[in-house]
Structure formats: C-alpha cells, structure tokens
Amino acid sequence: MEHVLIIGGGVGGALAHDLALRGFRVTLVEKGELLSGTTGRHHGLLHSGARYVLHDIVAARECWEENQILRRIAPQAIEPNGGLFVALDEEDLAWRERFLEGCLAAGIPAREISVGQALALVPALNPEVKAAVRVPDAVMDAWRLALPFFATARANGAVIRPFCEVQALVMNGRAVTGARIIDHRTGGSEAIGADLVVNAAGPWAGRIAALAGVRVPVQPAPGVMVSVAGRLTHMVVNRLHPAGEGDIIVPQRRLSILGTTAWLADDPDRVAAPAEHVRRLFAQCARLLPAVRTLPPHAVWSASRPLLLSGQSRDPFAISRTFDCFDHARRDHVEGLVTLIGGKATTMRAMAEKSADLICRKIGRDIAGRTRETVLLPYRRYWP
C-alpha cells in the first residue's frame, strides 16, 4: 500500500487517523511536539455553527455536522454544556431575527428564551441583556479531541514523530517524492520517501509550499486569548452580533477564556499577546459577565489561525472559517503533493476526510472513509 508522508502535528493527526483507517502506510512528522501549535491552542469551543450563521453559512453548516459527530466519536473529550447569544443593546437585537432564519437555514437547532430563563441558566450573565437565544455550542479540552485521533492512527500502524522538523522535499525534477527532517531529539538528519507528501502545516503550510516552489492561499491570522481562574459560566456565552472581536466566554475545566481579538501576520511564528489586546478583551467581555473586570488574568496566549483566502478582504473576521485541499498536480504541475488549509479544530475530522477522498482519487482506489462511525481511542491510550 502506498505510503503517505503528513507534516503537521495538528489536525495531521485526522488525517494519520482516516488514512490508517483505509489501510495506507502513515508517517507524520511534526516540528514540536504534537499540538504545540494552532490546534492545541484555541479556546476549545465546539461549535455548534452558530457563531458563523450571520456571515459564513458554509462554515456554520460544516461545524453544526462535525459538532454532531465528534459527540459521537469523542465523547469523552467534550462537555455538552449548550451556548447562549445574548443581546446587549438595540444594535444587537437588530441582528435577532437574521440569526434565527441563519441557524434554520444552517439545520443548527436554536429556541428563543426569556432573559429570565438566560439568567437562570447563567446567573452571572449582565442583567441588562435584551435577548436570548439557546443553542447547542459545547466546549472540548483542545488536546484531550486531537490526541485520541493521535492514539487510534498509531493503534492502527500510523508512525507519529514528534521533534522532527522538515528542512527540504526531497524533488525528482517536478515531483515531490519525500521530505529531509532533522530530529531535534537525536541530532540527526534523514531523509524519508514517499509515494505522497500531506502538507498540514497550518499557518506554516506556505513555508512547506514554497520548498517545491509552490504558493497556498493560506494566510495566517493571530488572535489573543486570556483565562481568568474560576468557571463564571458553565455555558458557552456569546454575543448576538456577526463575530467578532471579545464577543465569547468559554468554560473550560476551572476557568473562563476570553476569546477573541484577530489580525494579519506574514510571520507565524513571531506572534506577541499585546497588552492592549488583552485590555479590551477584558473591557468588552466585562459587558457579557460584569464578573471579569474584577479578575486578573490568569494566562495570556495567541494562536495564528491558518484562514483559507478566497477573496479580497482583508478583515480577520470577514475571512471565512471553512477549508479545502489542494492537488499540486493538477493545481501547479507538481506531482507527489497534497496540502490541506484552513478550517478549525471542530473541523479537522471532516478535513481530514476530504483530503483522504482526494487521495483515493488521485491514486486510483475507492476505499470508502470510516471515521464517522469509529469511535475514537482514550486520549491515555496514545502513550504505550
């Protein structure tokens, strides 16, 4: 069977997971260690779609699929514990109505309540609110979904190497025949053959790219994210506008994560937490839960999400969420090379999916994707 080489440690392991699962040979590389980079670093929230229904329909369709899902498959990584979109003032409520027709279109099931019944649900949700909307949002631990992706593809023969960081491909004239790494734990320098090399590098996918001489619409995309210690909700809390910026409240084990601010970087890995993103979030967030502004932070961190581009907007949350993967073949002449960008981690199944049926296609064989109804391993299971 042929062999796959994957660079990326982040939702590479979907794609490790749904290629063994068809019976490829798998070998992943990642630079760091696995999720050290965008995946094991969001706010971990399972969206129901809803988030996205106001301007990225597609996007909002894939999540509310993908969220059915991953309940399925990962229970025990996810806490289903609902979301609200609250209204905070006229402006707000003037997006109601167009937010309910969106979650109908989108097939996300979403009931209008009172701000009493919002208030019993999420007692330190600001009294002031106009309006709410209950829908089914969950919150996932960002490495306890990815690993057990990470544990079945290796139960199933998938070779995960962490540490080991790409320096070339490996090019016989236009086609990509392998990859030369280093291994940061050993010193060493190798070079391993493939019959297909998988880019899943995320934000850095272009750097990958450009090693055989190719571009990918992949623009990376930082945004801040702050915890506070302390659960001030124990559902997801939104607010009921297009997303935006310090518009969500996440529950996550002991704390609350204040998502999220976003701009456009050239440079993934030269990425700060500036101060006074981390002042706004506070101050907007205060406006869902009045509790945070009397909180300190408890952590500061950012994350490059690796936005698909499609148009001219250069507006961080204009960039639509979805995903897609690219033949190089057929797309730049240059064989032997599949890259796969965009999307999120409440996606990544459905991406690696994708990429696995394009490439059964590419090579020639129908072997029918099995991960939506393989219940994944314990995440405790990725260590022998």
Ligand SMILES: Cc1cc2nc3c(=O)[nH]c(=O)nc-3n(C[C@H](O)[C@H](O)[C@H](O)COP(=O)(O)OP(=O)(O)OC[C@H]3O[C@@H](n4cnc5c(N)ncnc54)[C@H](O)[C@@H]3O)c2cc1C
Given for the second form:
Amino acid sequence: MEHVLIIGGGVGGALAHDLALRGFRVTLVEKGELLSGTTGRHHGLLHSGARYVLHDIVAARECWEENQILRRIAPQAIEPNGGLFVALDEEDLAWRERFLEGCLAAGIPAREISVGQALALVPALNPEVKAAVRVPDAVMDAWRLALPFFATARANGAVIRPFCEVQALVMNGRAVTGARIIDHRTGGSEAIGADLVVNAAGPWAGRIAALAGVRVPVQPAPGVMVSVAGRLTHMVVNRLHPAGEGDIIVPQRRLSILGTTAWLADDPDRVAAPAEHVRRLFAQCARLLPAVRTLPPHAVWSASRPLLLSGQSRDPFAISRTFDCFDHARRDHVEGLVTLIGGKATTMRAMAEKSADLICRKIGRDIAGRTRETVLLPYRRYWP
Ligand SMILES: Cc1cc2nc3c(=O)[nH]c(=O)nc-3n(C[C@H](O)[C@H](O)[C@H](O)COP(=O)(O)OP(=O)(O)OC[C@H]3O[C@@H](n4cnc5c(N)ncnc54)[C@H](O)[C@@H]3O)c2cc1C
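Please give the corresponding structure for the form predicted in complex with the ligand, as opposed to the form predicted on its own shown earlier.
After this comes the whole thing, all chains and molecules, with the earlier chain placed first.
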C-alpha cells in the first residue's frame, strides 16, 4: 500500500487515523509535541454551528454534522452541556429572527427560551439580557478530543513522530518524493521517502508549500483568550449577533475562558497576546456575565487560526471557517503534494475524510472511509 507522509500533528493530523483505517502506510511528523500548534490552545467549544449561521452557513452545517458524529465516536472527550445565545441590546434583538432561521436552515435544533429560564440555567447571566436561544453547543478538551485520533491511528499502524521538523521537501524535478527532517530529540537528520506528502501544517502551511515552490491560500489569524478561575457558567454563553470580539464564554474544567479577539498576521511564530486585547475581553465578556468584572486573569494566551482565504474579505471574523484540500499536481503541476487548510477542531474528522477521499481519487484507489462509525480509543491509549 502507498506510503503517505503527513506534516503537522494538529487537527489536520487526524488524517493519519482516516488513512490508517483505509489501509495506507502512514507516517506523521510534528516539529514539537503533538498538538503544540493551534490545536492544543483553542477554547474547547464543540460548535453546534450556531455561531456561524448569520454569516457562514457552510461552516455552520459542517459543525453541526460533526458535533453529532464526535458525540458518538469520542464521547469521553465531550461535556454535553449545551449553549445559550443571548441578546444584550436592541441591535442583538434585531438578529434574533435571522439567527433562528439560520439554525433551521443548517438543521441545528435551536429553541428560544424565556429570560427567566435562561437565568435559571445560568444564574450568573446578566439579568438585563433581552432574549435567549438554547443550542446544542458542547465543551471538549482540546487535547482529549484530538489525542484519541492519534491513539487510534497508531493502533492501526501509523507511525507518529513528534519533535521531527521538516526542513526541506525531497524533490525529483517538480515531483515531491519525501521530506528531509531533523529529529530534535537526537539532533539527527534524515530523509523520509513517501508516495505522497500531505501539508497539514496549519498556520505554517504556507511555509511548507513554499518549500515546493507553490503558494497556498492560508491566512494566519491569531486570537487572544483569557481564562478566569471558577466555572461562572456550566453552559457556553454566546452573544446573539454575527461572531465577533469578546462574545463567548466557555466553561472548561474549573475555569471559564473568555474569547476572543482576531487579527491577521504574517508570521505564526510571532503572535503576541496584547494587554489591550485582554482589557477589551474583560469589558465585553462582563456584559454577558457581570461577575467577570471582579476577577483577575488566571491565564492569557493566543493562537493562530489557519484560515482558508476564498473571498475578498479581510475581516478575520468574516472569513469562512470552512476547509479545503488541494492536489498540487492539478493546481500547480507539482506531483506528490496535497495541502489541507482551514476548518475547526470541531470539523477535524470531516477534514480528514475529505482529504483522504481526494488522496484515494488521486491514486486511483476506491476505498471508503470508515471514521464516521469508528469509535476512537480513549486518549490515554496514545501513550503506550
Ligand atoms: C483563538 C482561537 C480559538 C479557537 N476556538 C476553537 C473552538 O473553540 N472550537 C473549535 O472547534 N475550533 C477552535 N479554533 C480553531 C482550531 O483551533 C483550529 O482550526 C485548529 O486547531 C487548526 O489546526 P491545524 O492542524 O490546522 O493547525 P495546528 O494545530 O497549528 O497544527 C499544525 C502543526 O504543524 C506543525 N508544523 C508546522 N511546521 C512544521 C514543520 N516544518 N515540520 C513539522 N511540523 C510542523 C505545527 O507545530 C503544528 O502543531 C480556535 C482557534 C483560535 C485561534
């Protein structure tokens, strides 16, 4: 069977699981620890898709479909606590009808509840909210959702090599035939040959593509998150308006995460967490849960979304959260290389499935994916 080399051990690395199930030989290399890129550092919202219904219906549908699948195949990683969208002012209220219609169009079971019911569910909610809609959001642990994909991939024969950084692609003319890596644990350098190389390097995908002389439409878009001590809410609380800054609070174990800001960046290795963003997040999220105002930050961090550039918009909140994969033989006349860009942690299984389907078509193999119904191993099984 063909050997596929995957670059990147984040959400995109879930491809190792899909390909191993289809019987491919798989090697995955990751320059740091697994999930040390964006994937280990997101909010942990298992999107129902409702966050996107007002401006990104494709991503909304993808999220809702995957939300339901992940509850079946990775139940141990998910806290099925639900979410609320609340209107804070008249402007938010004006979105209510379109929001409910969007949820209906995406198949998301959303239900308007009274403000009294919302306050009973989330007693810390701002009592001034004007409307509330209940949606099937949930919370996942960023690491514990992703590690089961790698544990299962490994159990099915995939070789996973953290701390191995790709420094060059091995080229034969315009064909990619492998990658040269440095193993940071030993300092040793080696070439890994492959029938196909998959660039799943997230916000770094542009750099990997450049090693083959091609460009890919990836836009690093960092965001700051802040956690405060204590679960101020057991449900995810979102503001009812098109996704924007400081409009979501996610309970995560014994913390509450305030999210998020967004801007466009050139270099995913130089992403700060500006103090001004932290100040804004506190002010904005305190409108949802007033207790936020009284708390100090417990932790502050940032991570970079690898957004797929498709339209003209340069607004980081408006750029779609959907994903795509590219066969560079068709696109750039470079054989042996596929790039996967975009998506969410919530859609990681679907991203892998779409990429594996493309790979099968490309090499002329008709093997159906089985990840929809394959229950993943527990995350602890990642460690032998
Ligand atoms: C602020 C913020 C909040 C978010 N919140 C959520 C949320 O609540 N729910 C949700 O579903 N999604 C969320 N997301 C989106 C989600 O986190 C990302 O879409 C996803 O993690 C991206 O995964 P990735 O695999 O594409 O990139 P990454 O996770 O960055 O993986 C790419 C990997 O490639 C590796 N790599 C790079 N170069 C090389 C090389 N030369 N050799 C070897 N390895 C290399 C990197 O080290 C990295 O680990 C959020 C994103 C951000 C920024």
